[in-house]
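Consider the single chain below, provided in structure tokens and representing the form predicted alone.
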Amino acid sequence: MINEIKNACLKAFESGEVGYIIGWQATRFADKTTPLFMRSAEDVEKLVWNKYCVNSTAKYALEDKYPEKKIGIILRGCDSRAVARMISDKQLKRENLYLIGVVCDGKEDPICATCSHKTPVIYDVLIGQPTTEEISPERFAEVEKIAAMTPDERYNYWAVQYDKCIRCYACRNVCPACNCVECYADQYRTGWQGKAHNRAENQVYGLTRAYHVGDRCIECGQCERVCPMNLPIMSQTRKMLKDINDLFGPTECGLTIEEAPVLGEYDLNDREEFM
């Protein structure tokens, strides 16, 4: 498969349409890869495709709002949903992208166990045999486990988590649904996010972010992967997704570029039992 991916990259450069292509390259650690920015055909030889290609390639495109040529991105299923999410949010333009989709075989990342879209949902070129998967029955397993706790147990559980948070904002920086030009957490005006490091301030940040991305989360798990304190961030966000599924019916985000966030739409046929 790596040869097919490399050939697709070479053809993209030969066409002259693409300015650079984002993929993965090896590091000095056998079990680690890092994002690779290929700017010419010569760089393609550095490209790797293995079980350690866990870094999302999509959000880097946000750093180049007005590209001279198309931005090439090698996409797994989750990366393609990230691109769809950002196009839907009007952060990227489809015509500025050249998408090389690769059917993913699962990576060395726990979130891959619950992935239901190993085939990219948006692409210009697809490499690999498309697969059809059902939504994993384990999707909300951790949410249900926490929901089964008593109120005091739940509070104590999350208190321990937020006590660990160092507010490095790595979760925000890697998240494709976090794409505001300026995050509220960086505001210095009185009344916005405080700068003190304590449980209450950490809870405000964590809960605000969960509500911000709750109906736009593509479940890529990048937030949890990059967290240096190993916070169960996806458990919190998936609680929002489970509530949305319970209230509005089966919902997955980032499957098309036309979709609007669930909580940003209004329909006279919406269920109203919760009002």
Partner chain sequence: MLLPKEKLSEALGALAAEANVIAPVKWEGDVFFMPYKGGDVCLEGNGKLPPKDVLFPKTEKMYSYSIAKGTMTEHNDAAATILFGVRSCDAASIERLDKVFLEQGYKDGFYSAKREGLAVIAMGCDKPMATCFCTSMGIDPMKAEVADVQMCPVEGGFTVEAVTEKGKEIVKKWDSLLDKKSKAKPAKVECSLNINVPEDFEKKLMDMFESPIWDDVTKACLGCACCTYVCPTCYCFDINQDVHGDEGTAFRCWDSCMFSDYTRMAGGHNPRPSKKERLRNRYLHKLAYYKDRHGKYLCVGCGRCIANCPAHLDITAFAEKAMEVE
Contents of the next structure:
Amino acid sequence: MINEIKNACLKAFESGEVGYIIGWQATRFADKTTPLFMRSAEDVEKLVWNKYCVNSTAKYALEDKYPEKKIGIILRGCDSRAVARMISDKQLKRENLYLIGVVCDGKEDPICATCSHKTPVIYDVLIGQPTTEEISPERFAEVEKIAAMTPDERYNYWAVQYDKCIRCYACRNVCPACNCVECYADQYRTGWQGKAHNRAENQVYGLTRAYHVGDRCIECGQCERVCPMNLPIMSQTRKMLKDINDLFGPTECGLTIEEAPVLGEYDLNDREEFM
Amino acid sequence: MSRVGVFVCHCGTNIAQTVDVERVAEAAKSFPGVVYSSTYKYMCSEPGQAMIKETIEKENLDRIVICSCTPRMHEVTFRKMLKGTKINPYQLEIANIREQCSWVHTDKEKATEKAINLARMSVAKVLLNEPLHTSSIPITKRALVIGGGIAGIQAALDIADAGHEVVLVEKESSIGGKMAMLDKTFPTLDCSACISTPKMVDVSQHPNITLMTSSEIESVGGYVGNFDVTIRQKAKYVNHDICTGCGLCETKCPTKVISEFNQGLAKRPAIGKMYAQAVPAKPVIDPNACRKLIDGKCGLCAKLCPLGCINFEDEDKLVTEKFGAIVVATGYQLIEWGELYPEYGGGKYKDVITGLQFERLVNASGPSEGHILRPSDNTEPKTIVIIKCVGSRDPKKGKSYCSRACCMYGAKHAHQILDKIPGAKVVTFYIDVRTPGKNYEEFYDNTRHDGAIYVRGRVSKIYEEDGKLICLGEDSLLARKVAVKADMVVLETAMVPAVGIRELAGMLGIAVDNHGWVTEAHPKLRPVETQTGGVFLCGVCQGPKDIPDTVAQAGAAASKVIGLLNKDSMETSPMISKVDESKCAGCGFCVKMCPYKAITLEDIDVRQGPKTVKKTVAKINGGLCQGCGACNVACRTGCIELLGFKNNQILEEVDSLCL
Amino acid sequence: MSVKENWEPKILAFCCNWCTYTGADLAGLNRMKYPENVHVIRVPCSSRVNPQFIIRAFQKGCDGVMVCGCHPGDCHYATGNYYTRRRFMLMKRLLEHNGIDPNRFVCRWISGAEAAKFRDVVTQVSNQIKAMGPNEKFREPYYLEKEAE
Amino acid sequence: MMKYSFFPGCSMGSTAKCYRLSLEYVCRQIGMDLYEIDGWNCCGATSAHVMNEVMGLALPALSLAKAEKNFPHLDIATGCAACYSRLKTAAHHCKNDAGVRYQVEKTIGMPYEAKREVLNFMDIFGTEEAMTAMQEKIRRPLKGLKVACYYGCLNVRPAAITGAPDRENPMTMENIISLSGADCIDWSFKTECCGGAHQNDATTETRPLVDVIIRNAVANGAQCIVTACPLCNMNLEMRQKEYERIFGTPRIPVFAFTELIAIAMGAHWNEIALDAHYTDASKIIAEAIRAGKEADVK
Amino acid sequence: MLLPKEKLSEALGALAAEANVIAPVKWEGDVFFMPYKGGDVCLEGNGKLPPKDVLFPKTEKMYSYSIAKGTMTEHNDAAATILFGVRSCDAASIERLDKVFLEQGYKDGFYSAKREGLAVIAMGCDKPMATCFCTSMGIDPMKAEVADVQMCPVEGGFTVEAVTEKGKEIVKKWDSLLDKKSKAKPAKVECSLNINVPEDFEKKLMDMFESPIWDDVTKACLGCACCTYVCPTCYCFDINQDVHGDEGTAFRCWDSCMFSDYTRMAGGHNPRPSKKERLRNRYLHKLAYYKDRHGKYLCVGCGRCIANCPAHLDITAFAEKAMEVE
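Show the same protein again, this time as the form predicted together with the partner chain rather than the form predicted alone.
Let's see the whole complex now, leading with the same chain.
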């Protein structure tokens, strides 16, 4: 599999259209890889493809919105949905990207157990056999577990989690749906989000971010992977997705590049519960 | 640090009775930013306002909070008052301590406590109020009326009479619309031509009205007061400037095609006026009928024309003009009943005609000069069946709505038949007879008195048998089957919106319902306005109606346009949304949410390091934005904010409640 | 949770200017009576209320929050409350997922003429919250310390 | 490839003898093979689905399932309008509604996927292939014979199930009959109800229905009526003597449309039991054949 | 002297009687320095977050004021605390923080109050983690710099050696539990991860300010504050107010140089606009600026930033790459 990807990268460089390609490279630790930015044929040698390629490669393209040449990205299933997410949010232009899709074989990441799209949804060239996809029954297991608790138990469960949060904003910086130019949390003058590190401020941050990305979350699991304090962040956005599923019909985000998020739409015969 | 003044009103005893106003004023002094607070018996009265103005000067206040009745009552009053002072009228907040405090609570202690909370919330918000200024957008004093039927004509005349320039655009080669086709109009039975042609002539001679026939709207841009509309003037192939309308070409033209004006009952030449009393009374060549234009032969009319007006190389012209207001008066057409009702012969039987075809038969300037003759063999029919609600009130086959006017013009047709054919027998099949106007019921009674037979029931099948049209139906009042051997059948078919209304609505940004009727701003309270500022509507394009209602609506729409055009500029409300372009990511989530399509994504030049690049940002059109604030919530970054209700203002209000 | 005797809940209500605020004024005009705990914030349309305000209200010590607007279809701005409906259907469930008692956040459609409905909704909500006692969840440390004194 | 599995239906073997014999004659002539479904059962006609919805679908579905088992790649042909309607309804519901399919399969105890189409003989003979084949076999054109084509109800309605393009003025039979040289008249009662099964139990009410149909046909110049359903055929022809006595309705013969085609192909009387008609038909036929021969001579 | 393993919790219990003891405890799946309330202590590896929280808390209320009462109070009530289980790297970080907060002319009142009341019981490392490289930064895993009591894990228990007066009082409390006779000596320990940092590495780094390697080194960084908030020697903070009407509090909270608004000035100019500048600044601060001024690396080699970085960046990999550059 790795050679096919390397050939694809070399072919991309030969075509001359691609400035650099984002992939993974080994680190001194066997069980970790770090994103690799290949600029020329020699860099392609450093490319690795193993079960530790857990970093998402898609969001780095956001930092280079006006590239001279195309940006090449090696996409697993979830990365392709991240690219689709950013394109439909108009933050990336499809013509600036050269996408090398690789059918994913599942990585060392708990989210891969409930992955429903191992085959990339958007690519210029595809490597590997597309697999049949279906939504995993475990998708909302975590949400149902919390739903089974009483309100007080739920609050205490979350209070402990948000006591741990150190507000390093890694979950925001890795999330493809969090693609604002300037995050609300950085606009201290407006006063949405205080700077203090306490449970209440952390809860405000946690809930606000869940609401902001809830209807556009592509369930790539990066937020939970990067959180140094292992907070169950995915269960917040998945709660939103579960409600959207129940209320407005089955949804999976980041599958197409013109996707209308649910909160941007309305439907006259939505359920009426505020009469 | 800002200097806030708090003024607590007694409102006689309305507030003072259950709210200790002195304590509220006292407590207000401790709020951050408040430097002065006092109470007065009637704050909204002249002395009250004078006291406030004087205090503003004396205490050098820069924002004020008035605790009184509902802002929906006196916000305007106090803003007008502030116009006279150095404080911007929008540096004002009103705490509602009457309708939502003193009047609805009994316990004085708790009511005062709540009044203090409400005052604190208002002070917290006023500290963040910025001075706002109404901006004004210029108004082009020109109106565009789309559609030359009686609705468009009446609206254009009223607007022009008020001294404003009007452009009347009509798709056909002449104005007059459906009314020009009619013979008589109910309930007064005065001749349709006699009351509409004078108005048409007025239109052509009115100095303020520019008439553009054979023209259609190509595209609409801009917004209220500043629409720039591109109009496609279709090729007429006749130079109307020099043509005198002598009609020589018309008589000599060899090709004969079906006349749409006469609803297919007669033929017309390829060149000619739409009908005798057409305005402008000048011929036009029909490109899909004229042999010269189709395969280059003939060209007789060009040879014959004494003034050489004919020009076969004429092309469509696109004209773009600026308008302040637009009136949609596109009218209606009759439903295509052929495919919907095969059981009535589906158009096979010549003598099964529609109401408009009957109007052409009975019209003196019609193909049969007013004699009611059977189109099949031109003999005078003795027994005529009129069938109402063909396509109307029939959700399965046609339209679910009632077309309102057919009951009356059905009765009129019966009356005309009994009048013109002595000894004729008229059988009208109906579901209900609806006579919703002045002298309508009396007209219907006279018709029945004249001998028209009204049978309550629907006709199930019409078939031809030895020259007669057998109408099988039922009389549901007598519960028995009925078969009428008729010579002619008149179907009163449903009204449907004019062709192309959906594309036009799309261009104007107005909505149409699922049938295609234009959606008015409010069915009862704003019937002639639409959701888009500066676009008005009148006549049947809004829904089926008869001529009296149409003319009334035309006058109403005209008055709205005149109201708009009388002003040189239009004040836009200052409480509209504003975009902070440095933070805008151009994601477009706000664009879809705006009900008034006031937000567009545009590219602006932005320096990024050494390069300048194109960045997409949202831009708000002040004229269209009504200040609802939906876009504020769509924007995750919070860079689009409604002035007067900015995020930090509402957050301060929320924070100040529980201090 | 023992409820202190004369404790009065603080309830915030975002009311849309064209319908619910008018209804509230009408309730005042008709001298209808309801508890003093509800404080109204006037917004041009219920679609102006950002669900983040609800989180903010609980953080700053409110015991209950209401969002009221026009009935769907009556919105002065045509489509405003359709969006409100979707936003708060989701935020209500997200808050419940995080432990907020469902009765503490209420969203209702109240038209300009339904003065009685405004009074009944307000009375019902404030009695409910009075029974539930003060809201301990999401509160900033400032309020917790102030209570300790 | 003109091969169909054939669902004859009850009347083909009995009252619709002329229809059956002429149909077989024409098929022989143009080389169309009809494989009768072995073990076909009653299609439930007009009564089964009134009594019980599922039974109304299961009865025809059983035969369709057997046809699908025996000849999985053949469409199903049937002559009678009622059989056509019931079979087509069963196939339609089983294809589009999984719930109904499950119940039907449970009732008939065998799988049925409704993969094949159900056709009546107007559809089959109307196909390009059949028309050209019949065209070549016409030897005795029936010149000048005025024919009124009568479709009845179930061959055309309900449009959702039958898919008939024009339910008021169908023309499929006219196209076929014109092959035989006869002239089809234009008349208004093509799809009016002939009273169906109620001709037996509610005769006084349904008698005028047939009278009006025949009068309109005759008024428009028809010498005979042509049908594509044994029940219509029987209703229009069998009681003409009685109608003549009561209403003075003129008497005209009523053929199955395949009879005229067979005659035009040169079939002998007894081959297609032409004498079995209640109203003598031989005179106008002979006259039309003679006119046909003269036209040939010229 | 030797403190047998099984007597450890008893020893800690004794200390907990007088002062509050902070020890590495397993909580929610990771090891954190938390107040010790009995039970056993987890001595594998190191705390997920450094113990700096004890001296320099995430959020520290400094002053509060009330206009109504016209008062302003300072909140500096530091209670005596004993910090148990501090590894040499964290101890070294305390020494770094002391230099910054106490020895730069202005003595930070809040920090110094906590520092005086603090007694550090260092614990040597017998099994350094894969990400540890303190030896490369000149730190002896078995000998902590600011320790009051130095303990080292040996066979069957921990050697105990009082270093300072405070240390002696603590050891006195453990008198009954100690086995005085044992002569056990801790074995020498070497980190698996080693970078041999050359002499005057900081000079070389500072000359490399404009070198192109910064682009590829920082390209993969996400720009979050994870590394700064788990780093024991990061001491940047922000002072903010929490205003409630006419009363409020001023508080100090952690801030990170990796945030975009950290160096954003009035008018919007930002000297460190992108993550490249910020990460460069962070690396140079750890490996160059501090050493240039105070002679010691600010990075104590605890490896927490390597373990927790979402993009798996590694300061040691940077160091090696920097060494290759001439």
